[in-house]
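Presented below, as C-alpha cells, is a lone chain in the form predicted alone.
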Amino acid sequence: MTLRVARLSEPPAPAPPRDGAGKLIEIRALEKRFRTRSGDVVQALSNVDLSIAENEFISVVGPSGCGKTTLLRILAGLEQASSGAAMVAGETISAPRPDVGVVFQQATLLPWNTVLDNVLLPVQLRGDKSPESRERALSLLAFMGLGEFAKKYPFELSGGMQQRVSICRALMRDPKILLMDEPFGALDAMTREMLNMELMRLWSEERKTVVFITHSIPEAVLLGDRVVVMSPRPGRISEVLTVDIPRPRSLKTMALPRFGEICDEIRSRFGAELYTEIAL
C-alpha cells in the first residue's frame, strides 16, 4: 500500500463509509483469573462482552488494575483466557497472530538495532528481506515524520519519536488490528497531544481496526468512534458508550460542547461527578 506523506499539523481525512462493516473481533463472556505464588485466585476479568466492527476504533479506559492490559494482551494471543471467548473473524485467539500488530507503553526497541531494522523485524524474522519489504518501512517512517532518521538509533531519539518508530514496526506486516496499550502515557502533554493527531491521521489513512488504552478521558474521546468503561477489578465493561462528534477531529475538538458532556458522562461511570466542584 502506498502511504501519503502529509505534515503533521495536517487534519485526519473523512473516514470513508463503511458499508457492510461485520464484527471483526467478537468477545464472549470472557473470564480471566490468575493464581498468585500464596496461592490465592486473583479474578482480573469477569464477564466480558464486547463486539468490534472492522474498521473502527475503540477506545478502553478503567481505573488501575481493572483488566485493561489483560484484556489487551489476550486479543494479541499473549494470554489464554480462564473461560469465555476472544475471537477474530470468527477464529478464536490461542496464540500471536500476523493481522494483529501490538503497541506497548514503552517502545521496547532494540537498541543495536538502527531506526529502519527495528521496523523491519518483524518481517525479517521470517525470513524476508525484500526489497518490497524495506520500501515499506521507509514508506511507514516517512508518513510518521521520521524518514531522516532511519539510520539514527532509539538512543537519539526522543521518547515520542521512539512510539512513533514502535508504531511503525507494529504496521511493517500490515496487520487488520492494530491494539494499543497506553502507548503515550509516559509522554509529556505536548507530545501526546501531537502523537493523536498523528494516531488519528494514520487510522484515517490505513483504516485498521484499533483498540486503544489509556487512562486519560479527553484522549479516549478525542481517538475513538466508541469507548469502552471498565469497572475496579475485576474487570466488567460497565458502559459503552458511541462518541457521536464527526470526523475528522482535530485538538479544538475538546473546546465542543458535546466533547465535554461526553467525558462528565464517562466520569459518573467512576464516581467522580464531583471533580468539576473540587477544581472550583
Ligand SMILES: Nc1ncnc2c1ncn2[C@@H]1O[C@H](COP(=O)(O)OP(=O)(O)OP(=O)(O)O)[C@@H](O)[C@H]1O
Contents of the next structure:
Amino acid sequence: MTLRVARLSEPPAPAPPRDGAGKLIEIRALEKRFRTRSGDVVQALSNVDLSIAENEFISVVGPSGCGKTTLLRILAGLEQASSGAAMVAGETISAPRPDVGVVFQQATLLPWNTVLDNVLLPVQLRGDKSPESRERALSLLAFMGLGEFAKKYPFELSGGMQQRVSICRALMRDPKILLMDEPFGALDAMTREMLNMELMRLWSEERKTVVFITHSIPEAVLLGDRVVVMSPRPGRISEVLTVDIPRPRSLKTMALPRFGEICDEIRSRFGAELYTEIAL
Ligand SMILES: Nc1ncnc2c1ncn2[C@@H]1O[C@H](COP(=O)(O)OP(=O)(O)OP(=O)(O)O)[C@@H](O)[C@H]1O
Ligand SMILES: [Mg+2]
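Starting from the form predicted alone, produce the coordinates for the form predicted together with the ligand.
All chains and molecules follow, beginning with the one already shown.
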C-alpha cells in the first residue's frame, strides 16, 4: 500500500531492500563540547560512532542530559560538532538540509497561521505558493486524520493534533530523513499510542529513515529496528540493540514475551549505569 500524498517532485526510486541498503547517515568519532556562560566546558558527546541505513528506524534512549538532543541537533545541522563527523549521504552536515525534517517535543506552530499555513511554511519560506504544494499539504493533513482542520488555528487543536500538524510540516518537503526529539513526550498515554501507530504507518508507507528520541523504553522497542542506548557524562553510545520482532507491529506486539525481554535488557543496561552513578 502506498501513501496517497501528492508529491512536490517525481517520486524517488523504490526503496532498496533493507538488508544491504547503503548507509545514509554516518556518525564518526563525534564529540561536542559546550562552553557555558560561566566559562566551564561541558562535554555533551564523546566518541559517538553510528551508521544508519536507508529506511532504518532508529530509536535513541538515555538518561536526561546524556546528549540526545545535542546529537539530533547536530544531525539537523542546527549545531556544529566540536570534532569528528556527521554525514548524510556522504556529505558533512554543516547546515539544515532540505532532505532532513525535524520534529521537536513541542509543536512550535505559529499561532497566527492556520493549520494549513503552518504546514505550508517550509515551502512558503522558499517562495513556493504553488497549487501542488497546497495539495500535498492537504493530503498530508488528511493522512494524519486532520483533513477537516486545515482552516483552524493551533489553539483550536489538542496537543496531539498540534503535534500531528508539526509532523505534516516536517514532511512537507518530502525529506528522506525524519529526526524526532521526544515528539510525543508531552502527550497522554492513549494519544501517544495512537500517534505511535500513525508514525509506524507513515514510516512503512513512505519508507523514511527515522531517528527517534524517547524516554520510553517500550516506545523505543515498539517502533525501532534498533535501539541506541546512551549513557551520561559525557554522552556516548553504550549499546545498540537490534529489535528482532517482525513487522508489521501493533499495540499487541507489546504483549509478546520477546518484547518484554528486550525492554528488560535495555532497562538492565540503564540500571547498570545508574547504579554505578549512585554507588559513586
Ligand atoms: N547550548 C548549550 N550550552 C551549554 N550546555 C549545553 C547546551 N546544550 C546542551 N548543553 C549540555 O549538554 C548536555 C546534553 O544536553 P542535551 O540537551 O543534549 O541532553 P538530552 O539527553 O537531550 O536530555 P533530556 O533527556 O533532558 O532532553 C547537558 O549537560 C546540557 O547541559
Ligand atoms: Mg533532550
